[in-house]
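To begin, one chain is listed below as structure tokens, in the form predicted alone.
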Amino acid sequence: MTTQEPGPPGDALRLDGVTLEFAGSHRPAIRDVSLRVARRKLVAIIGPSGCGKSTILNLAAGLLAPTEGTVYFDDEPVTALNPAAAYVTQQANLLPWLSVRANIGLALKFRHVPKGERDDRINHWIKVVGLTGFENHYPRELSGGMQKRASIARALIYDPSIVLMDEPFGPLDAITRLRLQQDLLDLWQEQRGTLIFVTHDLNEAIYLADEVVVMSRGPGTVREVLQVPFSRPRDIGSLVESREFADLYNELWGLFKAELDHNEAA
């Protein structure tokens, strides 16, 4: 087994002692939160529900600005929308009067790429993401994985320098799970910018990440951050077969278990 190779130096987003209270709660969503994600890293987040690691997305994306502390991106403080942010949610909100091929070129469009160079991108991806033959269908007659192949294909194809996806496979059966897992995979190994999700599930973290960012419970703060040792590229497949594979899930369980149970004490 061997490490992958370092990215480029630099951090592509950093948090600084950052702390986020909604007007009229008096109780932080999330405390002191110190996190730095390097440059062309996947980095997945865990934690009990409520622990904030969907605002750690929201935050990135400069939907919502920190109470205290400090968000940057590129080096540069977060203070505005960021337009270099892709963000995928559980829900493929693909636009249901466009067809697809509509639906993943419309960030090409608001980019004013010329028609013909659209096209082309939208080609590649279409057929990237297995969506030949449907280019022309409208979401409501695709299955949820095929949105979701289309969503993925919307976020990555103006080569975002950053993509964020909250829990993008939660609502979705275990074996179409697992296939877009393997083409989440396939996908980033080609564009290999920097990614960050949200999930619930220890194995999908461990299968994608390069490090696991383990939240506390709720107002959250980061426990711990695990390296994930497994070289690039990964078949999800040979992955669960090794014993380093069982190792890192027992360690994952045992720091998610411990914030379960002190939730339940609470």
Ligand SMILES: Nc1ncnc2c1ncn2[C@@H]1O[C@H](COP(=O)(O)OP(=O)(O)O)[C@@H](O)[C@H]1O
Given for the second form:
Amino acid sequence: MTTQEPGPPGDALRLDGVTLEFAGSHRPAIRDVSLRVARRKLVAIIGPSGCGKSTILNLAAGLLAPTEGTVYFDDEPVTALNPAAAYVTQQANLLPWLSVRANIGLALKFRHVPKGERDDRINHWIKVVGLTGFENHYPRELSGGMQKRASIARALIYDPSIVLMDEPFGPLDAITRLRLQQDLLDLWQEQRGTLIFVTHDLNEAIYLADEVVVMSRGPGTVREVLQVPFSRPRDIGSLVESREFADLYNELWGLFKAELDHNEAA
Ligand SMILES: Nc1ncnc2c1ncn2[C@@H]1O[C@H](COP(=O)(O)OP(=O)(O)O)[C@@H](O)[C@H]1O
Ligand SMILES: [Mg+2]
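Switch from the form predicted alone, shown above, to the form predicted in complex with the ligand and output its structure.
The complete assembly is shown below, putting the previous chain first.
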């Protein structure tokens, strides 16, 4: 039970004074984090390695429970695994013994969606993420970028009300990364669900997000939330050339750099 009021209507996710300390640890992984993500927003969480970004996603997914404070999803406290959240973890985590089709259709199968409809939706998503021709391949036969595409399709296919992505494009080369970032922008333009992603790439945060949550380390807290004012649909190519982009990048870099300096001094 909690004495706190639930968040006002309109928040998809809300962390209210959340501290999480892992058992046996000497200090909390995150401390007193308060954060709200409005419905249908695209929010980036950025911060140095170890500051608690993945921990926040795990809390949102219901995989971890706070030591103090409350996590709300759609104004209800999260007390168990959150079935409304699709979680794209850092590794693609495709099931190696299933084809691309079967991997992408997994959530629909679990939800007992009839085979005809399932096939239609799988076909649609295979096209959307550009895996046509590879639907019957196995994960090991795909490149890293293709595996990532498949895992994104697998998460989005059942219209989850919130998508959590942990460094979705981390291990990919620069070109593939840019292409997938633009793809994700285009996909989100159609779907418009709530999407929270973790990154340590300042550019990526600005390209994609409506809001950038900057975390500081030791223990993890929210340092600042920056608004990204660019209109949508967005085109990364033209964004990068704009003056506003450079200004925002510098502001974000300033925050980030202060964080690094602070940690070196500490
Ligand atoms: N299962 C765990 N047990 C103990 N400590 C953990 C565990 N998972 C993460 N941590 C610690 O919590 C802190 C935050 O981790 P994490 O959320 O993974 O950071 P980030 O994703 O920002 O790199 C780190 O100091 C990490 O070492
Ligand atoms: Mg992490």
